[in-house]
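Presented as structure tokens, the chain that follows is alone, the form predicted alone.
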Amino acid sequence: MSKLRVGVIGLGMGRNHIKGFQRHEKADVVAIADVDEAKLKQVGEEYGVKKSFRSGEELIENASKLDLDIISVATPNKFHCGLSIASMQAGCHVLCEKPLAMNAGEGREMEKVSQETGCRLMVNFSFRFKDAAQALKRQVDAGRLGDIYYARTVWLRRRGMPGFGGWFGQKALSGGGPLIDLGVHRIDLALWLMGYPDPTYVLGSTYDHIAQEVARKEKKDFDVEDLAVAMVKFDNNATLVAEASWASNIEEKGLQEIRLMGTEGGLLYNNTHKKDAELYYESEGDHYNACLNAVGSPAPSAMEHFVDCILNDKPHIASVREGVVVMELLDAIYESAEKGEPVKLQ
């Protein structure tokens, strides 16, 4: 079977992108675009791609001469909807950066368009493609923690602002802060451990009282959140607890864990620490610990599954409707905030 032909349109996250392509023996990056003459000479170079194009409109307009079958999305926020629908209207998969778009809205024309392309779209929620959190995964699918009824997923930064006075902190091209930027892979893996069970409120606040005070003093434009919270209910009854910050007053240089609790059993998978994750139970009246050791085979990237689900015609997961659910709860959380009382989703 012939290699599919893949092209990438942004470099900075792009280069994941690329690598993680590059791992498949049936994938070929051929294409880059980028607006960064500079970063598009370096990456070619490095990654041995030699068709590049300064925009990722000129790579879309030139997708039939170069026989593309995948393109990757990887630019900020603002254009995620119209680069991946001009893709798919160009009669390419694509592979999306998360957040899946700028909001709810973005993500439901995306998911319109593709199931009028019949091309897939994939959001890279790349956090669900680790060894511990697949691990994880099963035994939760085993029916090893009961039904889940409370969930609490962090990402939390003591001080971590990505290149501030940049792109990340302007709402108009990433239509958030923290929440949009590191809560949307929380919020995404705790669904995913819980079966993504239908929202039905959000309480959600935000705050930026550091992150001001750092852009006062540089004189640096900064119009989003340094910190958001948010509980969420479900139809199931269950609720999860959601915190992301780039700035915060913690002990801890940086945070990430999620814990949930079953009705037979719990769980906790910390990315910071090195004892990847734990699951607790009871037996004949005992507590049980059992540490996980992830050394099964390795977990694909989310490239890798992307191209492995095209050429077997299965099923990928991280769905585009995966991507408006959590945008929704996004878009209700800020909406909470800004109005100061709960949100309903249904």
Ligand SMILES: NC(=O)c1ccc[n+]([C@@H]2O[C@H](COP(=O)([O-])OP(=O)(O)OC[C@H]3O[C@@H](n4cnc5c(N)ncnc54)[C@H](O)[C@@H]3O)[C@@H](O)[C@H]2O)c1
The other form holds:
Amino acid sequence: MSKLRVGVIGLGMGRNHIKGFQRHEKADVVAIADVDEAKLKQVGEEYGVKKSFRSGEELIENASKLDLDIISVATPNKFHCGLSIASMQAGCHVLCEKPLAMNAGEGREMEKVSQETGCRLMVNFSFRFKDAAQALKRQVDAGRLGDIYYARTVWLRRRGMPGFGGWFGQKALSGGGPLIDLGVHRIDLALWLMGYPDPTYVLGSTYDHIAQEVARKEKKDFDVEDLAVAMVKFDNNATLVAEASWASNIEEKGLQEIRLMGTEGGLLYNNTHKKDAELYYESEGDHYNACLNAVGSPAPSAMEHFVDCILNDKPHIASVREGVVVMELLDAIYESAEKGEPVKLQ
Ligand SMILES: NC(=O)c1ccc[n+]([C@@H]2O[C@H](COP(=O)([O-])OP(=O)(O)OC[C@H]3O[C@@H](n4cnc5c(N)ncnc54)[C@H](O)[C@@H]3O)[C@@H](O)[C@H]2O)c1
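Return the form predicted in complex with the named molecule of this protein as a structure block, the form predicted alone having already been given.
Full assembly next; the chain just shown is listed first.
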């Protein structure tokens, strides 16, 4: 079979998409797009991509002429929905960066177009594609934890606002702050390990004390939260607590951690100290801590996985449905924070 032909839109995180696809022997990145002309030229030369376009829209208009099979959307969040829908309507499968969209309404539109066109839409929940994450998922799926009834998932930064003053801190372009930027990864990772139970209630709070003060002093645009916390209740009676910050007064520079507690065992996955992937269980009256020493075959990147699934006609992980569920949770967390009360999900 001939190689899948790929176009990549947005050349910040999009560079990682180019690298990921270029690692697969059955994929060719043949076109790139960015509104920043200097970046377009530099990335084209660095990665040897010949066709370049000054906007995502222009690349999509040329999709059939270029015979594209896949388009990656790695632009600011505001453009995920429009560019993904246009790409699918042009007959291309889409790998869209996280968050899927600005909100669940946009996500559902994207899901509908995916169903109507038969084009795949995968979300780049990149943390699932780490060796340790995949190994831990195998343990959870093998029943090592029993029934998981509590999860805590955290990505906290002491100070670390991406491109302060840029699009990440402007709600109209990003949809929100660290919750939609960092929390989205952690919530997906927890839900994936838990088997994506159905959320029923959400209680959320958001704060902006530290970032607002800096924004005021430095005269920067900033109208999103700098810390979000949430408690989510599921139909199987499990509970998830999530925390995400770009600025918080904590000891660590950054902390990425997930804990799962189950009837048979527990799990700690700490992305800050790469070694901390551990299982905890009791046997014959003793407590065991089993430290992961991952020696299995390395996990493929999201891009390699997507190509493999398309070529072998297999379902991919990180589906648009899961992307929509995460967006529904994020919407509910923001709504709960604004109203100051819990929000019930359908
Ligand atoms: N999965 C991950 O681990 C991960 C990591 C970083 C960022 N991201 C996501 O990737 C996306 C981009 O983030 P980033 O950090 O690369 O931002 P960025 O600002 O560094 O890069 C975005 C690029 O998109 C370009 N762009 C904007 N509108 C465009 C359009 N209409 N057509 C073509 N290009 C356009 C900009 O010029 C810029 O070069 C975001 O959705 C972010 O959440 C994901």
